[in-house]
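Next up: a single chain in structure tokens, the form predicted on its own.
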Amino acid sequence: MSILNCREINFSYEDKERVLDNLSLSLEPGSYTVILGHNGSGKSTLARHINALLLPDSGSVEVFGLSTSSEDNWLEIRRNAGMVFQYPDDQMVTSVVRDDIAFGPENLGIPRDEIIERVEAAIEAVEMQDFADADPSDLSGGQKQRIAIAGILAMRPKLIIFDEAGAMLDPQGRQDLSDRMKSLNEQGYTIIHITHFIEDALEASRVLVLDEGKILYDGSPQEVFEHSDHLKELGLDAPFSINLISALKARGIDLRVTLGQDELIDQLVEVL
């Protein structure tokens, strides 16, 4: 069964242009779908309704079978669907990072002793033992992330949502993060990664692109990439493989379409 159903969903902020159009979408459980677009194309606006954080003005959101046009269903919408946003400082409400991870299960009411198991075995996942008494304001950007990560993951959610997580960070900090969210997805977490960076999509099984509300393209990364000169006119470069084979074609050397680094070589060793 699909955990989450998106019907037909048309949304539009107070006095703008429509920012979700006629979409619709549905997800598998332990799939990893990275979302990308540019800025204004509506991945964060489509997030925020996987959430309940938004409700869309016509069409309809199930998540988990739960529709988000009840409020009676956002507490287990939530509960399950857990949110990593873009600034991690916004998700941080104590000064001490053991706390605030147990912020989260402290307010689903779950008894004191499962949530020091809970906080413990989320710092654990995250590999942050070492700063398990710090003040999270003490903490780089990436450390923050891990701990806004944890928070989550000590609500023990089924489904994931990173909105722009990796924006703020540097090459290696988003790289850490994408690892880190394939990790979550192996040990069987449904991820949903919001991004407009086009490398972060190399590891999804899925990728949607989304443009001025609407799902442009839908597949597995190769699939999707192979439409990567409109890719560039939204504003979306290629990972350095795909542009490097579109240029190498361009100079009549016909390479198939890849994403593997070892199949790329391999491919230019039998050619050249």
The other form holds:
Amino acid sequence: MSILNCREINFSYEDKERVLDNLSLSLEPGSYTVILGHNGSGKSTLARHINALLLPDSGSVEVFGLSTSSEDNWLEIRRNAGMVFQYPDDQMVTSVVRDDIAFGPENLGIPRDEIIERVEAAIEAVEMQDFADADPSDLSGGQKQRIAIAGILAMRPKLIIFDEAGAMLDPQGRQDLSDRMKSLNEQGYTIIHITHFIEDALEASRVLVLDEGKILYDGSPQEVFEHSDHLKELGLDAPFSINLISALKARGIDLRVTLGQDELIDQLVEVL
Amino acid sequence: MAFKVTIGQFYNTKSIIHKLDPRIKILVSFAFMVLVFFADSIVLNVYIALALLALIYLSKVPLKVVLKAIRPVFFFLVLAGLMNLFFVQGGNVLANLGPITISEAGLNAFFIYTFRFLFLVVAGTLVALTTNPIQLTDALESMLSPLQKLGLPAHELSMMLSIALRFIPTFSKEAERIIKAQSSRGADFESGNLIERVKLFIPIIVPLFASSMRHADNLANAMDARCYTGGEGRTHYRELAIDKRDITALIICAIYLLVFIALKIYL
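Moving from the form predicted on its own, what structure would you give for the form predicted together with the partner chain?
Everything in the complex follows now, all chains and molecules, and the chain you saw is the first one.
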């Protein structure tokens, strides 16, 4: 059974051009899907349909078998489909890390003893024990995103949507975030990562490329990267190292994904 | 040019004052502020000052930090004091400086009002320094909740306050960034007369306002995504509970109040 079912959804923001154009999509539980697209391709709009922050003009979205068209389903959907946003600062509600993580469970009316348990577990899961009582505004962007993930984990969701969550981070921060997604996926969470960085797609089990509100490509990273010339035209240009790694991967040579040239050279030397 | 943020400036020393229930701190500080207005003699003012000094000592907040926190109102304090000194007339004339006459009543008012104002500011500052913003807003929600039956949105008010406090550092950082950006394009914030200087703030205020709209929009989305639906059915991670320490503090405050009344009547 799929956990997400979008059927022929159309959407436009107030009398402007169509942002989502007759889009259909379904996702398997436990999958790790990267949705790639340049600015304005409709990828963030699609993400917001998944947790009922936006509703389609026509067509239907079903998450965990619940339709987003009924307001009664929203809480259940949002509790099960957590979302980490692009701007780390704009998703912190309070001025203490612990309290911020507790915000979701508080909203759900979870008993206090269990909130305490969940908060501690979530802090541990993102390895932020040393900062549990810090003020989020004193943390780095990457640390803030880890707190945001903890805030979602404390709601005990099944699906986590990362909406350009790495866009404000430096390359190292983005790499850490990507590693974290992979490990969350291994723990059983279904992951959707919305991004315009093509290298984020390498670890995914499925890659979707979105353009003008339509799904252009859909498949494994290797399948999608075969169209790298077309992706380049769409402004989705992979760095050289990624092109090389994916080309080698297609020929059965498995290298660890890296953006650093030195590390790539070291790996190549080892293989040779 | 940096923006100094003094509101909600929490200074954690983990002292006994910090550990008191925030509701007690708020109530006592309000009662104390009222008391300040009844202190009309030197003895009573000394009595008030002693209490504040004792509280500062117990809070373990360095005196320097307290003074720094009240610095923004210092100018106003001096100005109000001088107004009293020069314009309140009565009693014997102490000095005659051309058109300005300093009278006994004026000198008296200078001391009483300047210190009264100082006491109020220090009392308020102490609450802010010893209570973290979350506790402060929790206390507000808890104290206002009886009025919820009358239609007062207690939870919403405290949530607004909490978010406002949370965004102060964000906005002050952003203001600084905008000032730097405008300066790098040749804007000069340091010279010109008052009106010119005020005009120069427009290129800071407008982008700041626009970005605050963006922040609000993003935050609303993030709160929706985390199932926020208002105060109803919400549980609390932090629990406010009155314990022995709070009762002891209240008893000490009551004794303090009785002594104040005695001093007021018999002196």
